[in-house]
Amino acid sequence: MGKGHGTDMKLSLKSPLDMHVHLRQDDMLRHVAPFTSAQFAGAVCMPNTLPPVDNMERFHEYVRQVKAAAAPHAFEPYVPLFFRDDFSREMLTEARDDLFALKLYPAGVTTNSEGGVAELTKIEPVLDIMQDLDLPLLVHGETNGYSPDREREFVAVYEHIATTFPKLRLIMEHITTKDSVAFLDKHENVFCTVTLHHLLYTLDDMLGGLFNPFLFCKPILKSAEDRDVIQALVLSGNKKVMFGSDSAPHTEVLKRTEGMAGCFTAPVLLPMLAQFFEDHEALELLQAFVSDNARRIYRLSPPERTVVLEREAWTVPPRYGSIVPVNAGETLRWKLA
C-alpha cells in the first residue's frame, strides 16, 4: 500500500468505496458528487431524496444523474431502493438484476425519512422476498425514543430480523454504540458501516464548548466510551466492518438556522482516514476497511481504479461554496495526489 518515507510517503488504494453517502439532488448533487468520485471508485448513494427513490423509474433516473455529476471519474453509484412495505414479489423479482439493496428508514428518524416505515411489524413479507432474492437490507437503526438511546433500543429489532431471516444480509448503518458492536458478531448475516465522524468525535465535541452545528448528525455523536469501542472495532480488522461516510451536505444557513442533521466530510475522507490509521500504526488495515470488506460482503466489482494519497500538509478550506465541512480550517497530513 505505502512506499517511501517522511514527506515522500505515498499510499495507493485499490478501488476505494464509500458505502454510505448522501449526494442529494439537482444543484447540490452536481456540487458535492465530485468530492466523492475523486476519491472513490463507487459509493452507496442514499435514496432519501425529495421525492425518495422508491420506484424503478426514479431509480434509473437517479443513477443517471449521479453518473453525470460524478464525471469524468470512473465511478459506480450503488443506489438502494427506499424501502416500502408494499413492494411486491413480482416487482422486486423483475428489478433484481438492477437493484443493489433496499434501504429501510423508520419514519421520521432522520432527514427526508417521513415516508419511511411507520410500523416495523409490517415489513416482514418484504424481508421474506428479499431473503429469497438475496437482496441486502440496509437499515438506519434508530427508534423514535430518547435521542441518545435510539440506536441501543433498535438492537432488539436487529435481533428479531437477523434471527427470523438468517439468510438475509443485514447491514447496520453508521453504528455508534458499544451495544451495536457487541451485537455485530452474534449473527453471521449481520454487517455494519462506520463513519469518519463517529470514529473520531464524541458528543462533547459538539456540545462541550460552543455548540458546533456542523457536528450535529443522526445518529447523534455518543460518549467517549462508545467512540473508543468503535475505534477498537475498526482497528481490530474485523471483516464485517465497512467504511460508510454518511457525509450529508446542508448549506451553512440551514445548518445554523434550521439545525439540519448531517456532517459534510466528503472532501476530507481518505486523508482523514489515512491520518487516523497512521496515528494508530495500522495503515495496513486501511485497504480492507475502505474497499476489500465491502467488495466481499456485497460481491461487488467496482471500476478498477488506484487512488493515491501523498503525505503533504494542506489546510481544509473554511467552506466549499455554501457548505461548511466538519474539519474547516484544520491542517491535515495527507492529501489526494
Given for the second form:
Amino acid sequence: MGKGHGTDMKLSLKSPLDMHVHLRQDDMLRHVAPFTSAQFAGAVCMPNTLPPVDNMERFHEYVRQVKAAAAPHAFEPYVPLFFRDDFSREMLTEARDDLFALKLYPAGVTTNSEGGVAELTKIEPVLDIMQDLDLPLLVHGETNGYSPDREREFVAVYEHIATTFPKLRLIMEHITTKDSVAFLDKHENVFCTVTLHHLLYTLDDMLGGLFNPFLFCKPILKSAEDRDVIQALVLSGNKKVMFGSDSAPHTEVLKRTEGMAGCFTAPVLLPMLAQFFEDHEALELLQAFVSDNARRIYRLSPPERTVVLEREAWTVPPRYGSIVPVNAGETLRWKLA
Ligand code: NCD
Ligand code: ZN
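Form predicted on its own done; form predicted in complex with N-carbamoyl-L-aspartate now:
Now the complete complex, all chains and molecules, led by this one.
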C-alpha cells in the first residue's frame, strides 16, 4: 500500500501474478520473459506456442524453458495444457498433480489456434474428466462471427458449460463486454481475467484516428460503454476477477506486414495498473486484483516476493529490440523500483 507523500511515495505488492501472458519461445522468450518475471512472482504462460504445449513432454520442457528465461527472479510459470478433445482420462489423471489447468481455443479464433477445438460439441467428455479431477478450464471465448460480436455470441457456450459442469472452475479469459460481466455472477463456478488494454482503451484508440496496429488484439477492443463496464467491474473489487495481461509480443515487422493480433504490454503493466487504480482512488484494491483473487481461485502458493513501485516518472521507450510496446513514448507516473 501507499507509504509516504508526494514524490517519496512507494507502493508494495505481495507476489503479483499475471494470470494470462504469452511468453513465446526461443529468442523471443528470452527477450520478453524478464519483463514479466521482474514484476510478477508467477504467471499463466499460455500454451499457443509452435507446436502448442499439448502433451506432458512439451509441458515439462516449456516450464523448464520459461524458468530459465525468467531467472534470476523467483518466478513460477503456470502453464495450462492446450486443450485437445481426445485427451484420455488415464492421461489427465496421471498428469493431474503436475497440471495447473487446460486452455481451450476454438479453432482459428486467434494466433496459433489453428489446432484448437473445431467442434465444441465434442469437448464434453474431457470437461467431465476435468470436473472429476478438479482441473480448471481456461477459455478464449470467441466465436468465428462478426468480430465485435464474437465474445457476446460465445456467452451461450459459457452458459452451457457452466450449467452442465457446475463443479468445473471455468475462467473466461480477457473479457471485454458488458454481456460477459453480466454473466460472471450468474454461476458460482465462473471466474474471469481482465487485461490492461481492455480496461483502458476502446476501438477508437486503435482506429478512430490513424490506425495503431500495436493496439490490435483478439478479442478486439470494444466500445466506451463496454470498457466502462469492465472498469466498474474491476473497481467493484469483485473477488472473481483476476488480472491477466494477455501481453502478446509480435515483432514490429510482423505487426505491420502480417497484421498479427496481440498487444505487448509486459513492460508497463504494474506502473499502468497503479496509475489506473490511483486515478480512481482505489489503490487499496490493486493487491486483490493482481494476486489475492487468483491465489484463492486457483489455490496457488507463488514464490513470496514483494514488488515495489515508486512514484517516479519515466518514459516508455519507442521499442524493446524488435517489439513496439503499448504506451511507447508515453510518460508514466509509477516505476518499478
Ligand atoms: C494472442 C497471441 O498473439 O498469442 N493474441 C492476442 O491478440 N491476444 C493470442 C490470444 O490470447 O488471443
Ligand atoms: Zn492470450
